[in-house]
Amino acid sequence: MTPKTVAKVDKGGLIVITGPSGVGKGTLLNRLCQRYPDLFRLSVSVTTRSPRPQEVDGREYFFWDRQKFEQARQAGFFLEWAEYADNLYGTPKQQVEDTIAQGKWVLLEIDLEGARQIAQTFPEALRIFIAPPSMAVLEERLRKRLTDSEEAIAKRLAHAAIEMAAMDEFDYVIVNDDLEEAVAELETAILGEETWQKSANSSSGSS
């Protein structure tokens, strides 16, 4: 698929990606960055949860203890922050602002609470919700990860139901059933002419 307006984009911005845990957000965003390495940058969030196998500090997340996180939060370090499954997550504000200043588009993968904060503090951001084909499929994907206890899976599924009920708050909803189809829909949502015009108009209106 050939993007309509990528060559015309000369200023950066923020794209928020939200969806239930296990829906495949990270896989979709990594695929997008591989296809457009000069246009997009993944925002690396801070979290207080423990690293999963093969995760590297500074690549998937910055892994901090709760005390350090709380100190940074009180100092205004985060663009948004939220608590999810008994762990804290936050987006470093300076990282996002510096990347946008370089003319890049920041892909920010955050939960519903964080997306709502961004809607207030950064209203020009494009917000996209990634949904599973069904709750049954989502549960199957969570179990296949082999990273969570039964209690953790139950909490993630309960939170997923809340997130799914808020899909209408987003600019686009993409169902991740087939990976390639979902990537194509994500490309259309982000790179389509109407989307870029929306972002440009919102940015000019907020200045």
Ligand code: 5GP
Given for the second form:
Amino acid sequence: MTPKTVAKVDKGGLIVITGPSGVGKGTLLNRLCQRYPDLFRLSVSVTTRSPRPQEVDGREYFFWDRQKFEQARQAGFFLEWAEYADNLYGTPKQQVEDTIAQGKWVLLEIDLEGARQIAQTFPEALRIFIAPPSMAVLEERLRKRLTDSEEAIAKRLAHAAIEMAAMDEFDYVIVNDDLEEAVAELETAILGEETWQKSANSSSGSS
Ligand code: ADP
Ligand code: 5GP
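Please move on to the form predicted together with guanosine-5'-monophosphate (5GP), as the form predicted on its own is already shown.
Starting with the chain above, the whole complex follows.
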């Protein structure tokens, strides 16, 4: 697989992050954004699912009803959209375009179907798959998160098997076992070995 290291400060673009629900995508991306607040912006999607406790409208997602979502979809509001576990999810186009125009890198945390759409419309986007160490660990993380019903967990696990079967479609596969190692691998995939080593040296120097 040819490394496709992309992120440069003077030029924005798209980075797609896909992987089973509960694998730790949000956790990893929050770490990355905290570390490089001027370089990356996490796209906020629209969803028709209900907010989980702690989730805030406009922060984790924009929570819309199906009718509003459908109208926006028909009006071309979304860069990509998909149905996942009986709910609709979409990436607002304008937000992404504005952020790229500012020279930042937009992180899209989206499902497999959405990632395939972006591969067609933005073939230059870097696509990264986050995998769990095992399906048993994935199930444990979904349960420990205490945010989803048994039914929602079962749907997410069924979907996970489909997503795992498609990981070869991506530029990089990162196994999120040890969190710090996975963050470092994500940095390397996006920013390149040199930058990662610099940041690793500076963080080990300061702690
Ligand atoms: P996703 O965004 O992929 O649905 P989350 O970021 O919500 O997943 O993570 C799911 C759960 O797993 C959270 O409780 C999170 O704290 C935990 N988690 C994430 N990464 C790790 C890791 N490397 N080791 C152990 N637990 C993790
Ligand atoms: P959750 O309900 O667990 O937050 O997300 C369920 C799935 O929907 C995850 O795989 C997540 O990456 C995906 N998802 C979140 N936002 C979007 C989006 O805007 N588009 C697509 N295609 N998938 C999304």
